[in-house]
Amino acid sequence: MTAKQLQEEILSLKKKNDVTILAHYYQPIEIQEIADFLGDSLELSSTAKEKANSEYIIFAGVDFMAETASILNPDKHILIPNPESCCPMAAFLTPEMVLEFKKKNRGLPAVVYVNSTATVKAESDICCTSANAVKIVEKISHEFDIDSVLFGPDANLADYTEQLSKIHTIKMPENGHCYVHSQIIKEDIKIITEKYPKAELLVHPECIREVRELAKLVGSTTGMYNYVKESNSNINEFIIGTEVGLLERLTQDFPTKRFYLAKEKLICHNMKKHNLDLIKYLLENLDDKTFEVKVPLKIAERAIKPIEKMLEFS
């Protein structure tokens, strides 16, 4: 069966069974094409709550994203096509580590990136996204009347936040990172900008500081997408410093513009563990509990508080 035939069957089953499919921008393009909603991780979880009226939601993303959707939508069935699709960056930080950092730095709030597990969120004071991290750190430091915060698990996002907010971020842990974004180095940017001198460089805040400082825009995946969407018509070349899935989406949506990846092989292999066959299987077996993500109530009740606080501050 071809990919096109699989897509057609999925769309038919989706409609018949009244199922909503959410897909992150880093998903393979053939999955993006059959999704009801595309976006960033928290954006999709909020969409599940606000716009998805179906009882069953298939979340094509990594584990922490499905967990967040489950926390925000306790009355819905959140299904992940491949349960082995995990986030290595989220794995850098454990709830025990958060408790140890708080013990050693009494009085400091723990700011946790939404790219973290539910158990880690449950031990934090507030969550943040790559788009609102600076604002969240500024507001929580004002509330606590301090000039330092605990921040994890991504050390590069912590550094970016500290750089803009001037508030010290104690990194939980010191070496937490996204293996896709952190592999981009200054030399890569030098090579690609020399090749495409007219292209504007857009990078994710999970990139290292040397790379961020060369960029026209430092932003989330949605931030980059919107920047291209709203760009002047005479700006038609962009270097994309994030996972290749966003470049594929931009190429489809803006065919008159040209996009170049900041370096080869910017691929999140964990995001790519989903495929059309798995999604079709789910649509035919919605009650297979192997694929359902359900955060235990005691964890969910604690984890939702820092998420709600973030939404209040945003």
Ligand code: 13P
Contents of the next structure:
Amino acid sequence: MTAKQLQEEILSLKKKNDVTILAHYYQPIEIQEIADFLGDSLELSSTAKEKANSEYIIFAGVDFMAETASILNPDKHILIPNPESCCPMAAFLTPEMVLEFKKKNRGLPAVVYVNSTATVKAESDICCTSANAVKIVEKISHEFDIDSVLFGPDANLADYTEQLSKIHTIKMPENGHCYVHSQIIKEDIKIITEKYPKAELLVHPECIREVRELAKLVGSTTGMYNYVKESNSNINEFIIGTEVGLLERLTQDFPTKRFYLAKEKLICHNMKKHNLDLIKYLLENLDDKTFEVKVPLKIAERAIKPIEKMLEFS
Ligand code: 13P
Ligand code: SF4
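Same protein, the form predicted together with the ligand this time rather than the form predicted alone?
Once more the chain from above appears, this time first in line as the rest of the complex follows.
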């Protein structure tokens, strides 16, 4: 069966069974094309809660995204096409580490990036995504009346947030990072900007500071998408400092503009573990529990608080 035929089958099965498909921008392009909602992690969390009315939601993203959707929608069935699709950044922070940091820094709130496990979220005071980290840190520091916060697991997002908010972030841990974004170095940017001198550089806040400082825009995936959408018609070239899935989306949606990846092979292999065959299988076997994402009630009851607080503050 061709990809087009598979997509058509999926669309008809989806309609027949009343299933919503949510997909992140880093998904393979053929999955992005059949999604009901496409977005960054913040939009997908709020969409799962507010707009996806069907009983079954297929979440094409990594595990923490599906877990967040499940925590926010305990009465819905959240299905992940490949349960092995996880974000390695989450492994940098354990719940024990959060408790230890809190003990050592009494009175400081723990701000936890959504790229974390549900057990870590359960120990945190508030969650954030790459789209709202600055706002969240500003608001929580105001609420606690402090000028430092604990922040993990991404040390680069923590650093970016600190630069913009002027609130000190104590990194939990010092070296938490994303293997996709942190591989972009200053020399890569030098090479690509020399090749395309007219192009504007857009990068994700998970990039290292030296790279972020060269960018025209530092933003979440949706932040970058909207920047291109709203950009002046005489700006036609962009260098994209994030996973290749966003570049594929932009190339389809803005055919008159040119997009270049900041360096070769910016691929999140974890995001690419889903495929159309798995989605078709799920639609034909909605009750196969192997693919259902459920967070144990005791953890979910605690993890929902920092997630809801984030949504309220966003
Ligand atoms: P967004 O917040 O832009 O969706 O990014 C999530 C992510 O995993 C980036 O690597
Ligand atoms: Fe995790 Fe990085 Fe993949 Fe995002 S791109 S899901 S942070 S590994």
